[in-house]
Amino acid sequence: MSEVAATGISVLLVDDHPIVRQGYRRVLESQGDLHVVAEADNAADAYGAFKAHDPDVVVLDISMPGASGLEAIRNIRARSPRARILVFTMHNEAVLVKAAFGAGASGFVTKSSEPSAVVTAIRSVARGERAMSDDIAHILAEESLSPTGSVLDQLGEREIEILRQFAGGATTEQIAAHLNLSVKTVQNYHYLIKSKTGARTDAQLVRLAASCGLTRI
């Protein structure tokens, strides 16, 4: 990665909405020290852009067609354990926040935050610090005080991603293609997710995912 102090902070923007990318490119580049070196609209292209440009900070959304931002985080961190990734998303569900940090994200900011909060978070993440918007910090604090937590706390990041895609209507074959897994492996994950959550039917799994904010019914 480049020397942040000497050259400013290079940023890769990943979001499937062009208007969002355009708007935040203008916000970031108006700061003087933040430079958007590449954009991507899906997890696969995000990984390719990261390899090509080696940005100081990756700013990405969780929700994208196909593999989500969770998979992008996993793949980028597998290539570069020092990669600094800031999640910037409309989602504020505790299970997704924890999954993102578990996959290797350095920060999590919601799209309801002021643009200045995103700018501050990027600079913090570039320095190697952890960053969260105020609403996320509050949600995690409340979650830590819960005596029971969520049933999805038993699931790993890959299981959360498969559940999210399944509940969103993806078939086993589609999930396998999105995540570069075999159909048999996805079927095994499906069985494990049911076992861990106590869901007896696929309909119960979908309702559970919806109740935790992973999908909408």
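What we label the rigid core is the largest C-alpha set whose atoms superpose within 1.5 Å from one form to the other. Positions refer to the first chain, counted from 1. Computed from a prediction, not measured in an experiment: that's the story for all the values here. Compared with the form predicted together with the DNA:
Fitting the two forms on the rigid core leaves the C-alpha of Gly32 displaced by under 2 angstroms between the two forms.
Relative to the superposed core, Lys194 undergoes a C-alpha shift of no less than 2 Å between the two forms. For Asp56, a C-alpha deviation below 2 angstroms is recorded between the two forms after rigid-core alignment.
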The other form holds:
Number of protein chains: 2
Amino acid sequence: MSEVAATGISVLLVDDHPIVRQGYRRVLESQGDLHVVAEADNAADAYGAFKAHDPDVVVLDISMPGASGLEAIRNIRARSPRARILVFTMHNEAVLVKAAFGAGASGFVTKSSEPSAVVTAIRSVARGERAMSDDIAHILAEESLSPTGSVLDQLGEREIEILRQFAGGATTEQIAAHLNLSVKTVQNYHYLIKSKTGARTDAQLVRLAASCGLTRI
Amino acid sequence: MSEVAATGISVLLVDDHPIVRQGYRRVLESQGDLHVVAEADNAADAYGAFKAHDPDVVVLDISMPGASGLEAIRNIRARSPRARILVFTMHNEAVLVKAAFGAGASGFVTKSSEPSAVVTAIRSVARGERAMSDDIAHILAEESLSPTGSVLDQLGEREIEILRQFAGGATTEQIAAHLNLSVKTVQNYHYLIKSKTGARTDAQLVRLAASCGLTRI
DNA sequence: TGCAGCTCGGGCAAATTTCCCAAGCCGGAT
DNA sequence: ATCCGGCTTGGGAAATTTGCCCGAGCTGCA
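Switching forms now, from the form predicted on its own to the form predicted together with the DNA, please provide the structure.
Next comes the full complex, and the chain you just saw is listed first.
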């Protein structure tokens, strides 16, 4: 592994937009102590690049959600528990942030942050510290004060899975077949999810799922 | 106005993410002939910055959709018909592209394009040419061949309005009350819209509406 | 004039949603 | 060990909605 103090901080950049990667690369390299040693344009390639270059920090954008971003984090951490991963995305849902940290991320910075915030966060993460941008901290703080946590916290695993598929456009039959359940059970879940979340309409459910990063539109 | 050949191309950068702007700025300036003379972080400020700096090209990102991006384009073009605007976004829906050109954009490049594509597009647009990235051209070409144009083209005004409200989360009753229609009529529209668009599920309908910019999530 | 398409709504069988209920399971608290 | 609570799975029955067919009034256009 690299000696941070001696050689600076090596960074693996994961983002699905080439131009965005190039931009970040320039911003980071202009700092002097940050070196982008590799790039990947999708979650699947991220681990290969990580193994090949053993960077001090992985800066992972990925338009998220879906789960591919989270999977990439888990993927890397599962095999290299030492890995430092900084999530850098335009999304700012509390659920997403929690999920990212839960999956093993060391930091979470939104794109609305000052450019310097990313750089600072990378250095913090490289030192083994946790890091997040101010807006994320506020959102998390706000959320921890409100009695009602994230909407998804009220839902069980099965419910979340069914909500995801439903919001993705699947019919009740398709979901039932997919999960090996009776149509009736899926219908009941559908109803249960609506009551739990307070959604009165399927459309509201879809919007909810989307705003929680459960599905991308 | 500036002499392109003599002074290079001046660019106004509009993007809501500061770090992204900084990245683009570096990428563009490294080209030698491109100079970022101003930045704006929202559609509303874009025109002010345009008037103040009279750039050769406006590179406009804006997370879109909504309409704020389109409004910014119309806004600028309405008062400065000479303005060259290059839309640069991660969205690639045909409807959005058409809307952008319809609003007066000169070019449309997606973020999935090669970095060089943006630079090339900026130069083309500065010369007064139309420009678009390969993927956009393919999507438009594909669409022009399919008998079904944009999904929204098949829908009447009333249908679109009902679809918008429905996708926004309104119940059938609310829509009926809002538009002074019988619930039955709204139900019939709901059904009609589904058959016309081929959506089999309410969720699919919402996604469709969102992808057409009919509703923001 | 006549056709075509949008808007509006009735009707009715079939499907779905809405609730209520029960049972098995599992983990944590007593 | 036992009980409680929550998740998961489904049945049942009434209430609604959907899927499709229909007719009527209106407008624009050939």
